[in-house]
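Just the one chain here, the form predicted on its own, laid out as C-alpha cells.
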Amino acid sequence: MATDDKYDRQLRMWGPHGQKALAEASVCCVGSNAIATETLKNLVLPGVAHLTIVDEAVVESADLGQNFFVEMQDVGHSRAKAALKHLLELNPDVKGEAVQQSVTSLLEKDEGFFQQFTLIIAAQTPQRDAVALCELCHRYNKAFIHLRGVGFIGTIRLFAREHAVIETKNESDFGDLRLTEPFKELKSYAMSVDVSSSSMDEVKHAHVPYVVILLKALEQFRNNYNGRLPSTAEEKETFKQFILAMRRSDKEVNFDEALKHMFKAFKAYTIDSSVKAILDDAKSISGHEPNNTAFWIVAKAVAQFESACGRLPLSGTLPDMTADTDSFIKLQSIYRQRAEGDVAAVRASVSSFLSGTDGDSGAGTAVMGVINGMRDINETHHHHPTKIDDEYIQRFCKHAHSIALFRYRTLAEETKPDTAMKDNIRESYDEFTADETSSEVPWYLALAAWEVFREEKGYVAGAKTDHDHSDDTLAGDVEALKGCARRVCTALDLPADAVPDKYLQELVRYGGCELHTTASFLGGVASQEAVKLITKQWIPLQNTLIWNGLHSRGAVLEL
C-alpha cells in the first residue's frame, strides 16, 4: 500500500475514510474503448483497489487514433488486455484483470460474476445489455454508470438503488453555532465575558470572538422584545445598534465580523425538510435486521436523539474568526465537548439497536441519560457496536444537518413508455421550442433513436458504407433513423418530428466514431461521479448528463 504522501492532495479532499473506500473498491468496466479508458485512468490514479475490464474486442487500427491506452503492437490482440496493461502502469497499487468475453454471453452464463464489484461501468454498451446490467445492479444493490459517446455528443447516466451521503459538502452559510438556541455551557461562557468592563484592555476587547458578541447582543434584544428573534428591518437595525454599542473603535475587526455574521442570529434553529424525511424513515427500521446499512442504523439513533432533544447532534466545528488564543480555545472546547456528548448519546442508541434492545423508551432514556450526565455510557449499555466504526458515527453526527439520500430509477424504467418521466422530458422539450440553446433534450431523443436503430439493424447508423454507394447508404440510414426517432417521440407523447433532422444527420455523419476529446471530457466527468458513488461524498448527478460538444454545452436531466 502506498504511503499517505502519495495521495496527500486527494486526502485533503475526501479524507482518510474516502481514500480507504477507494482503496477497497473493485470496479468493473464493460468496454475498453476510449471513453472507458479515459474514465478508468482517473480511477486508477487515485488508487482503486481492483480493476476488471470485460470486452471481447481486439485492437483495430482505428483504435490507435482514438484510444491513448493501446499501441501499434497491440493491433489484433485483446483490447481489454492491452488497455489494462497500460492503465496499471499508472499506479502499481492497483491490481487488475481482463476478461475477453462479450457482456451478453457473460450475462447469460454467469451474471453472478458481477456481484463482486463495488461499481459497474458500461461504456458504449448496446442499450439491451446496459438495461440488463442496470437491472442486475438494482438486484444486487451495486452502483452503475452508463456512458455513451458519438462524435461530439455523449451522455452519462448514473444508477444506484439507494445512495446515502453523509458528507454532501453542501454546508449552510449559517453553520451550526446554535446562536438562537445556545446550550447551557455556551450561554454561560458568553454571558461571563463583560465587554463593557473598563478592566478589559483594548487588545482583549478587540479579540472577543464574534460568536460571543452576537450571543450578548441577542440576549439583550430578547430581554427587550419578549424573547423574540429580530425579524423586521427595524428590529434588525436595533440589533445592529446593540452590537455597535459594545464597540470601542471602528478598527476592531471582531466587531466587523459580528456585523457581517449577524444574520445568523435572525433565523430560529430548524432541520432541513429533506433531512427530517430521512430521520422519519429511519424511525421505522429495526437495528438488528441484517440488511440494514450503517447509514440507517446511525440515522435511527440520530432520529431518536432528535426526538428526545428537539435538535440534531452538534457539529462541533467553529469557523475562523478574530480572537485571542485563550478565548478561541475556550470557545472551541465548549463546542467540542458538547459535540462529544451528543456523539456519546447517539453511540449509546446505536449500541442499543445493534444489541436488539431498540425500544423507543429504552433508547430515549439512554440518550437523555448521557446528555444530562446521569450515568456513564458504559453503565447504560454493556454491549458496544462492533459492526459500525466509531469514526463513522462521529462523522455522521458532525454532518447530520446536511445528510442526503438518493434513489435512482433504472434504465428499464426510463426507457419503457409507461414508466418514462414524460413530464420532465416534455418540460425540457418545451424549453427547447422556446429557445434552442436552453435544452439538450433533442440530443437525448436522437441518441435514443440511434440505440433503436443499432438494435434493429445490427450496426451503428452511418457506419456501414462502401466507396461506390456511400451517399446512398448514408441517406438510407438517415431515413431509417428518422423513423426510429418518430417512434421514440410518439411513445413519449411528443410530436413525431420533435427531433430536428439536422440532429439525426449529424449522428449518421459520425458513423459511431469516438472522438478522443469527447471521450476525455466524458471520462473526466464520469470518473468524478464514480468517486462520489464510491466514497459517498458530494452530491452525484441526478441522473443524466447530456453533453453537446458541438456548442460546449451540457444539461442534467432526471429521467
The other form holds:
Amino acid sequence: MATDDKYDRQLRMWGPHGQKALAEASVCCVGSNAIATETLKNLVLPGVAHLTIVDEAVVESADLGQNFFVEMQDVGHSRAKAALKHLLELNPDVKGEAVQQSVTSLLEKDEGFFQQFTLIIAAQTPQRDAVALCELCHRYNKAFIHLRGVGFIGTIRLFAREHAVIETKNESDFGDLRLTEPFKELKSYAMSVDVSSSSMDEVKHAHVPYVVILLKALEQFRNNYNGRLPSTAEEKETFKQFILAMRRSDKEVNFDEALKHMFKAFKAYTIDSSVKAILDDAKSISGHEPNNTAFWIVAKAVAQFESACGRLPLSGTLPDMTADTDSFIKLQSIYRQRAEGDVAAVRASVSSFLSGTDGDSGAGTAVMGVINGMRDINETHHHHPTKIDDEYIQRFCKHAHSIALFRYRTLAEETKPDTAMKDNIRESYDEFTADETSSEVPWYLALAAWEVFREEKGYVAGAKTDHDHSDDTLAGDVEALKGCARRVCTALDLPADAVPDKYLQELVRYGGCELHTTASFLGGVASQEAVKLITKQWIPLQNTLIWNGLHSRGAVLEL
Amino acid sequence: MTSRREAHLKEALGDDLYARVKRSRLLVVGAGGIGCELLKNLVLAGFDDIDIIDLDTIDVSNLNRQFLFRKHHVGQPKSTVAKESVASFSPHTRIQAHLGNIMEPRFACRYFSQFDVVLNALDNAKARSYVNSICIATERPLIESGTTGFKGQVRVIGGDVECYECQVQTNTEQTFAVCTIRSTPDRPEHCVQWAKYLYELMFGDPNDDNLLADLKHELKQEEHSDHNGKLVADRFAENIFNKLFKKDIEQNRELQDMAKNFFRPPPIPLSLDGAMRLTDGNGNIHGANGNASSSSSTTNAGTPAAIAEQKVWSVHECAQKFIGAITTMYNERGDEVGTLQFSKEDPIAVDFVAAASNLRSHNFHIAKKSRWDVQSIAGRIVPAIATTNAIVAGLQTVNLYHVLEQVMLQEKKEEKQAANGTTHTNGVAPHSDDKRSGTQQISLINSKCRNAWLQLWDSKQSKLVIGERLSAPRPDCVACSSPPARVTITDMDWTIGDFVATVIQGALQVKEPVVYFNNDPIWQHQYDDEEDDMDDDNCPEMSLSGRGLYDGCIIDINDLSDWTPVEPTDDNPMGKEYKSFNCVVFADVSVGSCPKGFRIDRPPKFKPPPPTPAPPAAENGSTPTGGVKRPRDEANGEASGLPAAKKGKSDSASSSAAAAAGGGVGEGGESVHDAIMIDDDGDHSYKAAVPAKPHQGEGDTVADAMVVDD
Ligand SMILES: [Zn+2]
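Go ahead and give the structure of the form predicted in complex with its partner chain, now that the form predicted on its own is out.
Okay, now the whole complex, with that chain kicking things off.
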C-alpha cells in the first residue's frame, strides 16, 4: 500500500524511473556551510544514493546561527563531518562520506577524485576554484551547480556539457492524434463509423468519439479541396459546417468536443525544429557523451525511423473524451497498437546498432566504439555491447516529439571577456535602465565585482577583519568595489557606472555574511534543479538564477 | 541570545530590526511540509518566541519532506515533535506546540492578539479562510503560503492590502451537481466523490453535506444479523453490493428510459455473481497520461508496490476488494464504525473507495482508474516535495522581515502620537496582552513585502520567482471590507440583557438588534406590539458565558431598523437585507475603570450591501478591478491551484510613497533603523509573463484555491 512508502508523494511527480535515477545518484558537495546543507537536506530527503561533503572548515559558533545541521557540541570539530552526520539522520537510505580537505588542495593533488560523482555542487566556492571545478566537470562530463549567497542576494549557476531530457513535461503539449495524417488503421476505423446512417441509434451517435468526427470532416474537406487542409477563415468555416452537418442535436457533447478541438485538424504534421536538430545530430553518433549514450542510440534509431516514415513514433496516448466504452477501447487500441508497432521498429534498429549488424556501414561500429569506451549505460560492466532498457525505448518513443537537449556554457566561458554573453547582459541591462524592477543584472555585475575584490584583496568586501571595522574601512571597501565594478562593466562593453552605487554599498554592508533565509531559498532552488539534472525530467534553468531577496524576485539569465 | 552566533544576522538586519525580531512573537499555523521548513527558518532568522499549531499526527508519507520527523515519530503529533526537534538544535528558543485545530475557541481572537505576525503553513482552504478572518478581526499581519509540485506562492495579508478572500476564487472546491453524483456520473471523479460519500455513510457520521445522506436508512435495511443479533459482515456486504450496483442501477435505468434520455447509454446493472465472472478487466489505463501511470510494462524500476498500485483492477478484483473492505471494517475495526472520516492514508478506506468508485464506473460506462489514481483524486493529493517547500518557506521569512519593518514604522508613529497627547478611545490603555493598540492599522501597501509566485520554469521565461507589489483590497470583499467591531467588557458574566441594552443598543446604537453567535440567534429584538410570550426566546438574565460566548469570540449583529431591498427568495420572502456587522467581544477586568465598565475599541462598520451586477472592469490594469484573477489558460477548464500574478501590475504602486516607507540605502527620512535594506523605485510595469497554469496530467487534483501541501 502507498502509505508504507515514504516516497509516495514524489513518485507522483517523477515516477519510479525518476526515483531510480535519484537512488543511484552520487552527489558531491564542496562546502558545508548553510547553503550547502540546505541544498543537501533536500536531496537526502528524497533519497539520493550517496553524499560526499568536501570542506576543511571547523565549526565555529557563528555557524550555529545559520546552519541547522551543526550543533553546539560540534564547535571546533570538522564541519563536513558534523554536517554529514546530521544530514544522514534524515534518511537511513542515504550513505555518505566527509572529506576534510580544501577544494583548492584537492584540485591540485587529486582531481580524479571528482570522477566518481553524478553531480557536483560548489557552495560559496570562490570564483577561481569554481571555474576550475567547472572545467573538470566539463572534462569528466558531470553536472555542476555553483551557489553563492551574500546577505539577501544570491546566484545559482548550472552546468552540464550535454543534458538530454526525454520528459520535458511541457504543459502546453497537445498530444499526437495524427488527425491530419491518419495511419491506415485509424483512417479505416473512422471511415467505418457511419455517422449519417439512420440505423445508428441516438445513444451511439452521441458517443462517437470526437477524433472520429474530426477525421470524417477532414476527409470530406480534402475530397472537396484537392487534399488540402483548411487554412483560410472561410475554409475553416466550411470545415465547421461539415461537422455540424453530422450533428443530430445540440445536446451531443461529443460534437461540442469536436468543435473545441477543431484547430488540431488545421495544422499539418510537423516535427519541432529543435527535435529535428537532435535527430540530425544523432545520425553522426560517434563522439557523443558517454553518459547519454542510451539517449543517442535511441535517438539515432528514431532518426532512422523518421527518415523512413517521415514522422516520429506515435505517442499512443488518447486523452479522455466522450465516448461509449466500445468505441473508446477500440480507438485506444488502434493508437496503442500503432505506437507499439513504432516502438518495435525503433527497438529493432537499436538492437542492430548494439550488435553492429545494421546496414549503415560504419555507424554500428561507431556506436560500438562509443559503448566500449564508456563506464556504464545500463548496468553493463563488461566490454561488450550493452542492452538498453525496453522501458527506456518506450518512454523515448512516447515523448519523441518533445525531447530536448541542453549544452551549457562553462564558467570559464562566462567570465572571460572574449567569450562572455555580452548580448544577453546588454539586453538585460537595457531593460534595467528602462525599468529598475525588470532586471536583476546589476546584482550579477555587483557580485562579479565582489568576486574580483575578494580575489585581489584576499578578503571579502566589508568583512570584519583583524583591523578595526570602522566607517573609514567600509567607505574604503565601497570605493575599491566601485573600481572593480567599473572594470567588470567595461570589459563587458557596458557603461563603467552601470552598477548603481547603492547595490555596491549594500554588498559591502553585508560584509560577506551568510543568512539562513537566503540559504533556505537558494538551497530549495538548487536542489530542485539538482533533481531535474539527476532524473533528466523537466527543463533545468539556463543557466543562472539571480536572486534578489530584498524584493522576492528571481530572474533567469543565460550567461 | 545575542551572542556571536547571530553576529551575521545582526549585521545584515541592522540593530533596530534585529532588536524588533528579538522581541517578536510569532504564530505558525501548521507543522507539515512548509511548517517544518518555516519553523527552522524562523529560529535561524533570529526569532525566539514561536507558537506552532497542528492537529495532525505524523504519517510515513510525510518523511520525504517534513525533515523534523523520523520514522520512529510516525503516529506522534506533528506540532510537538517539530518543537522537540528544533529545541534540541536551539534550546534557547521558546517554542510552544499545540496539538489541535486552529478553529477551536481556545485559539480565537484573544489567542491571536498575542502575536506580532501570523504565518500560515496550511493545507486547506477552510482553515486559511478562518485564519484570515481572525487576523482581520485582530489586525494581525498574515503571511500565507502554498505549494503544488514545483510551484508555490507566498502572499502577504493585512492592514491596507488584499486579504485571502479578496483574491480567492469563488469556487474554491471542485463541486459537482447533485444529480451528477447521484444519478448521471460521466467522469471518474464523479464516481470517486460518490464513493467517498458512501464511505462516510457506511463507516462514519455523515453530515448534511453528504449528498447520499438519505440512503443511510436504505442501507440499514440491508443489514443482516445472526441469531445472536450480531451483524454478519460478509452477508451485509453482499446485500449492499447488490443494492448499490444492481438494484439501484436497474431503477436508474428505468428512470432514464422513462425520461427518454437518449444521449447517454443506459447504465449496466451488476450483480455480485456477475461481477465475480468479469475477470478480464480490460486493464486499459483510460486517460492515464501521467508519467507515473504510464510505465505499464516496467519491471525493474523504482518501488514495485507503487507499480502494482498503478494497475487497474478488473471488475472481479473490485468486487473482492469491496466485500473485503466492508468485512474487514466490521470484523476488525467495528469500534471505529460510525466515527470514521475518509483518510487518504487509511489503506482500507482507499481500497473501499477505489473499489466502489470503479464498480460504479463500470455501471456507467466510465473508464476505471487505478487505486493509485483514485487515491490521488479522493485525497486531493498534491505531489509534495522538499525542494518547493524550502523555497516557499524562504520567501515567507524574507517577507516577515519586511512586515516587521512596517510594524516598527507603525509603532514609531503611535509613540509620537502618544507623546503628543493623542489618547486611546475612552482614555484607557489597550489590553496588556495586545501587542499593538490596533487603533491604527498597519500599512503594507508601499512596503517591501511582495506577493511571490514560484513558477515551473521553461526556456521561454525570464523569471523563476515573480515578486509583485501588494495591492489595495477589494472594496466589496466579504472578509475585509468591514472588519469586526471590537468591544471589551469586564468579564463574560455580563447578562445578555445588560450587554444588549448597554453595549449594542447603547454604545453601538443598533436600535433593533438581532444577535447571532455561531449562527444561532442569542437575541431577537422584541417589538412592543408583539405578544409577550410569543417567539420570545431571549434570556436576558442568562450570562454571556452561559450562552457559550467566550473571551475573544465573534458575534454577528443585525439591525432590523435598517435594511436595503433585495430580490425576494424563499429564504427571504420579505426581500430585506438587514444591515449587519461582526463584533469581537473581549473580556478584561481592567476596563472596569471605564465609566460604564466597557470600552469600544473599534466602532462597527456595516457589511457591504449585497452585490449588484458587476460593473465593467476598470480599463487601467494597474488598479484593482475586484475581479477574480485566474491563470490565462482558464479556458481549458482545469482546476487551477494558483491565482495568477496580475499581468501588467506595477511593481511600484507609488514610487514616492515607497521611498517614504522604506527609504533607500543612505537615505534619511522615516527610516526606522540605521541599515535599511535597499529599495528600488522604478515605476514601470512588469514584463513578466503570467505564470502558467498548474501542472496537469499527473493525477493531481488541486482543489483548493490556494495550493496545498499536507
Ligand atoms: Zn479581502
